[in-house]
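The chain that follows stands alone, in the form predicted alone, written as structure tokens.
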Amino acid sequence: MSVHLESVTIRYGDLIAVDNLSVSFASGSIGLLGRNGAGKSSVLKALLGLVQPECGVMRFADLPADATPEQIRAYVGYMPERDAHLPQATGFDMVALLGMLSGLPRLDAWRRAHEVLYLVGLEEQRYRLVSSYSAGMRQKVKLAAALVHDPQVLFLDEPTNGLDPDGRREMLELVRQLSTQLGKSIVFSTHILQDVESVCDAAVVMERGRVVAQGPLGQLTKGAAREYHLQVEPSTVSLIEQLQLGMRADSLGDGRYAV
């Protein structure tokens, strides 16, 4: 994968959501990172011809520069951000029925419904109606659904959103697994920074509709100090003394220290 925006403006109304945006999105795990209306679901949604940006030039390196949402739809699987199940469907339902509007034959989409629900670790509640689906399980299908049709390249936005710590772990396995077992390069949207860190190579970090920073996670990391304001109590007690290799503590008087 290799995608490039060049000069980007999104605008919904008077509300600029992408401003002058170019960046390059490249092959392996990538973070979009961001808070909350930064624009990150915005980028997403253009490169997917779901949003007409107001001006700028966007660009898959392995498909034709005049190639249709169609095909740019074919070539990525969208994972959205919000609940977009069929409440009277099955996960098995959905899933084959997502494989046909991609593209696929019937009998290949209900094949690949089985693998992807395998995979994803729904195959025992492929036959459930997915309204009774938890929010933990509502996100594999809503993966499984991204990965039906087999794409070089995963769109995923806000994956954990709404998962207990125990289905966060599962889902940043699965994304682990789709990038370093399966080969799938992946543009991974969110606002939450240990899950960058934990499946990603580089991130992109947007702010106000505009990158402020990009590069490997080491290079961007390297050198951040975060600090800690810490009472101990009893105040004879030193800290200093119990800190590892790195930390740094300057004492502020009656048990009280910057760390």
Contents of the next structure:
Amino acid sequence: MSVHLESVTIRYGDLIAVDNLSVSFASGSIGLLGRNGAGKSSVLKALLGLVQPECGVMRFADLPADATPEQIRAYVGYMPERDAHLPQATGFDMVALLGMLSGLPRLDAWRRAHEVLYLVGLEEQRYRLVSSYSAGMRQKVKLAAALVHDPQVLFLDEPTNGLDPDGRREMLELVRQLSTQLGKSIVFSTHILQDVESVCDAAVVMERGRVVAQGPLGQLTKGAAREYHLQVEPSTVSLIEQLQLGMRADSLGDGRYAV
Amino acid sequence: MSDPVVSQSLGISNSFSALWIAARQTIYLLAFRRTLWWSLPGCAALFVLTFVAGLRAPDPVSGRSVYCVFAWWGLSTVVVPWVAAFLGVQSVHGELEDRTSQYLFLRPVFRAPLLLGKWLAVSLLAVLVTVAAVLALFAGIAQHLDRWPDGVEWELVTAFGWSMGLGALAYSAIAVLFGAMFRRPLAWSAFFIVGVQIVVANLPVSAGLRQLTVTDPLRRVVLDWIEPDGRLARIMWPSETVISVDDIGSPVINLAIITVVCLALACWKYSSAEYESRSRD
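We have the form predicted alone; now please give the form predicted in complex with its partner chain.
The next block holds the full complex; its first chain is the one shown before.
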């Protein structure tokens, strides 16, 4: 996979979500890192043809330049941040239906649904209603739905959102497995640096709709000083005194310190 | 994991397949909603209505007159438009609002077949409810054999079943359009059904606006089928000054045009609908 965006601007009314963005995503696992509202999801949606950019060029190297959004969505599996489930459907029904909607014949869709639900670890729960799933299981069924038509590329939008530590570990392991064992190219959108560090080879960091850093993770983190923001209530004085014995702590105002 | 198995053809066969899957899924989802199940007590109420009317109507009133009046006023102004409106709005607007439509929008299929599939499902269910209502009304008055001196006229069931079924198709297309287009589609449906239609369908023919309604072509289809006598016709359509089978025109074509235009607009609007309307990153 290789995806190029050049001078892409996405606007929602007066709000500029992505501002003249030029970036490339190479093969492998790429982290798309940034705070909420940085424009990460907008970039993914624009690439999938779900949002129309105001201007700019977007191109998948493996697809024709005039590829339609439908062709792109056949090539890319997208796991949305928000729940997009079918009410009154079991995990199996939902994934099989989405397989059929992706062009699979019924029997192939059933087979693939079983396979991907097994892969994501929902083999025991596949005949339960999705509405009865836990947060972790819902994330997994969304991942299964993104995988059912066997796309070359996966866009994962905040896949660890709302998961407890065990669920998060499981999801990250799953993503790593998809990349290393099944050879999927992955764009992993998140605001959690540790998630990117644990599954990605490279990262693109976004802030306010712009790219502020990009490159291999080793290169991005090399020599970078770690900065932790701690907020301690009601009093920070004794903590700061303790910290100042061995570390540098600078006041940022409003009771916040950079250590 | 197996080898890639997806047929990535996005041609006509895939669109037909998507249409069929969307239709089946919509029927499945609507079957879980209360709206559809209200039609059962509704049909029972219609049966009781014509049965009681058969008991209490003055003696000279025939079963044919009772049935035609109740079927026209009950079905064309209440049952058919409102059933289609509720089902159409729920299946399109409801899914856009609660974001369950995202699962459809993320697939590699065009949106138009998905919407047409929904219309097909809504139409099918609306026609089924309509036919059930036609039969329930008829069953109520058919119990009173004394009001059918020349025998029970079963052809009235065919006449109203056919015409109201056509109406259900057109109203479903309008509901689907409103569902795709407006933020408050039920309010717009109400405005169209009880506002626009009543006003426009009662304008003089010379105004040329009647073809924008469903009621007027439906009236002409019914008129063509049942050919009522002058008294019955005046009860059914009191605002008409001239009721003549010579002025029927091509009501089925009028209904087909309304349906096709509404569906085309709905497909265009649905295809450009925002993927996610409530929140943006």
